[in-house]
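Given next, in structure tokens, is a single chain: the form predicted on its own.
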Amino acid sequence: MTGGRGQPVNGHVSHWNSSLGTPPRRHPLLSDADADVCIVGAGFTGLWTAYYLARAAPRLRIVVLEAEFAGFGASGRNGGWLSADLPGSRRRYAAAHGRASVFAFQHALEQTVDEVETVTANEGIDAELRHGGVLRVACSPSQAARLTSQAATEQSWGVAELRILGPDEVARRVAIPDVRAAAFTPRGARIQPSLLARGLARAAERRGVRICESTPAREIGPGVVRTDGGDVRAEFVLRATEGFTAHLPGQRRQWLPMNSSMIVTEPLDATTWERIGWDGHEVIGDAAHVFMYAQRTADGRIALGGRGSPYRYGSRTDPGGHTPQRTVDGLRAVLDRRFPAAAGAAIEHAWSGALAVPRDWCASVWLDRESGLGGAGGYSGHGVAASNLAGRTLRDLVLGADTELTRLPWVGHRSRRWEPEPLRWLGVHGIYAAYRFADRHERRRTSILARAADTLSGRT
């Protein structure tokens, strides 16, 4: 391979989008205009429920308000982690609508990860899926208690083929120095994500959508959209903001504009894919508080995200995804101690996105049928399959069927709001602050501190 350390191109939204060259924009709104469906925001929530919506009712007149271009924000950005990961916490869910409810979420996400296998084969879009499981290792003996423990809650709770191997069965599909055990389930594949917003934009604008590129929303109200170029005056009016919800007028403390960040390596050569495996495809998380996430790309990369700098005060966020070289240096330090034989590699791209993150970290579908007014997101950096299953049910919720979905946990699910500031900014970087230190220390009683972190954030 090619060896080097260099300063990494910084930003540019991400290594995703800027592999595949900045797409010539979309015409903006320059006009008033009329619709019987508006969603604000362009990523996989608006794009998925467009697409649906006109799938379903050719008839209905659907626009796409986006600030940006497609993809822009986290649909763009993230690990491209198409899994089963239920976004929210079970109890909570449970805890308002019963076991069973959450069970058939759990089943509904399972499905989605086929469903996203199905659609991007018939509508002819080539996301690079690669369908090889979830795996999830654990490198130190509290690490592997905690997810041997985390592993039997998540089976009781109907994760299908959850099954925990032990260091020779991981070895046997990747090199992880120091792995006591791991949990795989074959739900899961990777997907270039960039690749899936551009050719789901294109899908639904091919079924007569109306996708608005640079047109930012300025107010979002019952029956209108108002933005510099003129109003949309629609029946239904849907918000697929989240990490920028912020942004918009009474909403800075809805959701907690979480940043995660990425490195992608240059593509290594044949001898060091040997060394590694990974011939599967499975995308790798570990068992960390402050977890890291990781693919093989199809162009022989990895890509390896994490937390890094969680939060900006205010819930600012950088829209250039503009990463602190703490953060790529953190980054470059998990890299080479989890996949070694990668360690001379150079990292070519580093960038960061914000994801939406609720107070009690449970997403959320919604709509209001006497305003028009709905969305969905709250993902909790779970949305890549989430944001699939949440288009299909705001699409029911729109046409006023009373479906399976419909009658989901998370329908109408309301979470508190944040803290004004400074006590969000101080919480959240106090309690990654505990998660660091339990990461360095894993001791008992740091693992008290972590559950307490975990207790004062409202994970659990």
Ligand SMILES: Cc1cc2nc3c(=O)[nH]c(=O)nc-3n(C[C@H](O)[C@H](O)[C@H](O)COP(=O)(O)OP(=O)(O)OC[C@H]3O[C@@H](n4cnc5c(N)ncnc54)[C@H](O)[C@@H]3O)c2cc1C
Given for the second form:
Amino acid sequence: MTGGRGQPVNGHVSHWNSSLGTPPRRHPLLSDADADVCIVGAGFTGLWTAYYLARAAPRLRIVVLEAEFAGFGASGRNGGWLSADLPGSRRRYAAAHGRASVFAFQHALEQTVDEVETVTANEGIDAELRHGGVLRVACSPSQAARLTSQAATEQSWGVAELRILGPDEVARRVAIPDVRAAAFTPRGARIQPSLLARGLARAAERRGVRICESTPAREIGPGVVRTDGGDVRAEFVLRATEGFTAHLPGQRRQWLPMNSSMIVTEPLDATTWERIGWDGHEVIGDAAHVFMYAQRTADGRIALGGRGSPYRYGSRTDPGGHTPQRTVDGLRAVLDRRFPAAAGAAIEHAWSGALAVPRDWCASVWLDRESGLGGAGGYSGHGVAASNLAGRTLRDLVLGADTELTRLPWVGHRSRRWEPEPLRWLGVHGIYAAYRFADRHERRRTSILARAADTLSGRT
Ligand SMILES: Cc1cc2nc3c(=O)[nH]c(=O)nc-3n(C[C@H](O)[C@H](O)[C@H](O)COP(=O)(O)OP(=O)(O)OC[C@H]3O[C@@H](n4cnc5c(N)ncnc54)[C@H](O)[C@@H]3O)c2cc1C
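Form predicted on its own done; form predicted in complex with the ligand now:
Below: every chain and molecule of the assembly, starting with the one above.
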């Protein structure tokens, strides 16, 4: 790895992962095995599912197969926003299941923030979780108009404790230039993602779950998962491969692997922190169309992310997370603009990861009891909390329990497939070009171009 002043480490999974050092890999699968449940993918979805199943039914034989290592994917690379953001379109879920089901979904996500806090505390997982809430700032008149109207919509859908703050209230929390307004909810926390993934893997193992690393699943079918080292036969086979799903046979157009990229500064000194404030440790985002998300890390850095190059032709992904220089420069410019006090700080690491976007941007959890095939994902960038809720829901589905969770509107939700190439590439790049243009040029109101892009993308 290289790095140092002026030249950040690039790729190598993430700063979160590198800063913890590399633990020895768990043993791969080397022979055939029998299990009750086989889970493919050891990110948050797979690990939470394994953990809750093992907790509820200690006798179950649970095997997790992971191509690389636990937390290799988006779960070890994300912005660490543990937020109650709903991973999909409320309108679409309500059309199929009624408005009350969306209220229940929102409520369940809000409780999930507390659930993760409780479980990490009970299991002795120090994920550097800090419950400071979520602050979204608007830094132009058009962003302020959009933020206020989105907040009103969210309140009408049951989002609890969401408040609009004026510029002075924001300034008392954090020094961000040009803030016109902000939306704040206490329902959100910061985490160090790799710490959570590693801690969860260990917690699942303590409860008897077998995790095989360096074990890519080559074929996932009813009752069996095939790998190079052997087959796992299981009554239930659950897919938890999110942004990597397009690489599986027959799944290329199921979910679009969307890239998100991050940079992290060196630790900032006390004088710089005095100028910035941010003592509440809220996770902070902005209201641009191509938005940024940021956290103040436990060791006093700023980690900031956004969408660089959103999508690679043919749904390809770069497993290591190498980030193009123009994306690093773009994120640096956002950092300097939003946190000018940190403008002199060195960037120590840049990385990228893939998250899964369904054609209608709506996440799902499913289990077909006949074939035993199930899974969860498609969180469209809001998977940190949602994957916990998905894990508890998959537990109930596997155990055949009819619960409040199994009645949530994302259970069994189906999204249509993405268009074939080159339409997929053209569509995503066209939409992001429109968003970038709107961010540069819109003044008082959201531009028509951005509204058209929302409609075209299937987001609204
Ligand atoms: C840069 C970035 C920032 C983000 N920021 C946030 C945020 O702040 N808040 C938020 O809520 N969400 C955020 N997200 C999204 C969030 O991280 C994901 O939604 C979530 O981590 C998904 O978890 P997962 O377990 O479903 O998928 P992943 O963590 O991607 O795990 C999938 C696992 O499956 C494994 N795998 C794939 N194929 C196979 C195979 N064939 N055989 C075996 N194993 C396989 C992979 O190696 C991987 O470990 C962000 C995502 C990215 C990339």
